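First, one chain by itself: the form predicted alone, in structure tokens.
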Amino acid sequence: MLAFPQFSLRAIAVWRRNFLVWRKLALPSVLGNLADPMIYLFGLGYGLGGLLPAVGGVTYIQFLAAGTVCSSTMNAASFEALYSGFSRMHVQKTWDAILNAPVSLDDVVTGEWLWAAAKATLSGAAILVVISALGFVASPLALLALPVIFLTGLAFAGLGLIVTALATSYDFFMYYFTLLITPMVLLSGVFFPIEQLPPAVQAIAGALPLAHAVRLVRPLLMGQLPADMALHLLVLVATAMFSFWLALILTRRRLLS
């Protein structure tokens, strides 16, 4: 049960089945990613911006593009990995019958942690299209926030399936969102710098994979090169590879136990 992951290409397979069923409904569910972020990004940007002077030397709505770009990720990440990874493997059963062929329950989780970090960064990457479009960007430095939102997909998808290897019903994804997600964002730097937090509660924030997306993501779209890159990319990748690791023990543990 412990031991390592077992990669193969069949991954690709689940991968490919998600990614063909999700097909069918593409615009309404890119339209729905696209939209609660957007209503936050115009609502607090402009209607709280306009109250507010510049932040860390931009405009609050241009600060506040760049902690939209990945709470939408970290959205769309956990959304799927939690509520539809939950419903295929123990509502409609369909990670059973996926075993029924010759790709191992390695390959199922596998699949769908891929697949949930791919619809995620297709849902960063939709919100940097549009706040690109409005002028929110500046600089094509902002391209490099791609594969950190994708990294970012793969650390929520990685959380997202602890939890629903964990899970009895989806009632129980509103613990996972009170305790932690919500937290997080409001912790994350994604609203208001975390400078303006107590010492304590910075440090608090420091250790959360969030915070350093945002490190990340909002010196990109501003056209500077992120500080301490190595540090938050290290942080993103242990999160991604220890949490995809312990989901896949918990899975096995209750699927084959």
Contents of the next structure:
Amino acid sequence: MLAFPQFSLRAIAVWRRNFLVWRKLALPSVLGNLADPMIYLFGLGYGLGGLLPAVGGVTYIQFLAAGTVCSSTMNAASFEALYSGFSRMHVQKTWDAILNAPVSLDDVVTGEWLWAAAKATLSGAAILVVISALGFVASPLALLALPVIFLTGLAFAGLGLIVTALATSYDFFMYYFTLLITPMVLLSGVFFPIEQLPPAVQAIAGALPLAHAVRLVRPLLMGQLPADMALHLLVLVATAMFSFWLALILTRRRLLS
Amino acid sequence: MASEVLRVTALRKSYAGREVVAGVGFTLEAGECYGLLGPNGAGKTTILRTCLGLTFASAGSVTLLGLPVPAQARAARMRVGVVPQFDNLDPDFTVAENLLVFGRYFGLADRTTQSRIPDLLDFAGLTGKESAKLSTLSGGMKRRLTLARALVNDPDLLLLDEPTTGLDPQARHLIWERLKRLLAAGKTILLTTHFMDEAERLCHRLAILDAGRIIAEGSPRALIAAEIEPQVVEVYGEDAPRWAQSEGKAQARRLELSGETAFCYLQDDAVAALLSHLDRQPQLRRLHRPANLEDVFLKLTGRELRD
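Having seen the form predicted alone, can you show the form predicted together with its partner chain?
Expanding to the full complex; the earlier chain stays at the top.
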């Protein structure tokens, strides 16, 4: 059960299965993923932003745009790994069907992980495109945000798959969103600088993967190289790898016992 | 490899301290249809899952198509097709996409699968349904598509877990006819069922399982000959229980009472005497028939409910 993951190229077949389903509904899916964060971005960015002086050296909407890229990536990865993953694993029994073929459970979980991260990347990138077109991005350095977005997707896809492996029904996911995701958005510097928080709370924020993603993406969109880049990357990579590994162990325990 | 397709030896499996498979062993020869029969909870599905390497035995060994399972289960599954007990077709895809995507799980190029799809749909009686959505298919059509999906890799061995449960008689007969065609084409089949007529029609050999053990094994005819009297007279009616307790016991070599039906099991030479006795009991109705696999099954596993 604790064995090292056995990767194989069959994971790609699992990824392609999900891609084919997505392709059928690609346009509504992209627009749906874009609409919600954009409403918040414009609503808060212009509404609230009108009352505020520059935040972190830029206009509030510019400040918020970078945070929105990260939080949307997180949301897209989480929804895919939780609701869609659980549907395929538990409700539709798609994974059971796949496991009867020469595909291992490790391949299935790997395929799902990479898929959720890819879909999240698309979500984050779509917002990046829109905010670039609106002039909220300072330089081509923003392109370096793309690998960070993918890494953020991997981290939250892995965390989501852990929850899916433990879930008994869709209701279970509400706890994850209310107890983890929502506080994480508020503490990670998406809406306001982390420095506004009391020092003790700032320390907690230092442990949140979303905070590290924001610390990387925001400077890149402003045309600067992030400070402590290696540390932030390391946290995201470690979260991605460890959460994936734990999700794999829990899923093996659930389905192969 | 010789003609042995599957060998299961001394298999044991426990869940939460309860042993659901308690020392099961059997082998499948190439080209035969082997049945695992048993009441609900007898361990049939667990045995199939263990053969595929999808659950791990507490003891015993499985060799599937010459490869040790679970060590090389994935490689072995390259040449196996599975029809699971519960429908798990992909509801997001059309009929043809279901087959195409499943082919990819075997590493088949789309071209290869696409060239097989017309024959697979013809076999499943689904020609012209390539672009049909899953939600438009009947239960029988879905089962046939599941069978076609299990053939996408042209397997040597098919594992069928209760392939006709929930189907109407027309759909069942069609599935049986298709399975016979597959046997004629040289495929090997391992089947679980609790339909005795299905087992009697399809299986060359079968094992009757109860509480995780094989309690009888052989061809359907041999089991009937070895395990049970050849003739059965069923006696019905309100008066049947009283009759069974008084005269019935003297008339039949073995008698079982189930509700208002007395099942009398007899040797050939005792039938005439019982029938003429019953001629004089106008309050009782009767049915005389040869013994079948269901009689064997009920004798060996008992008549109590298993749920």
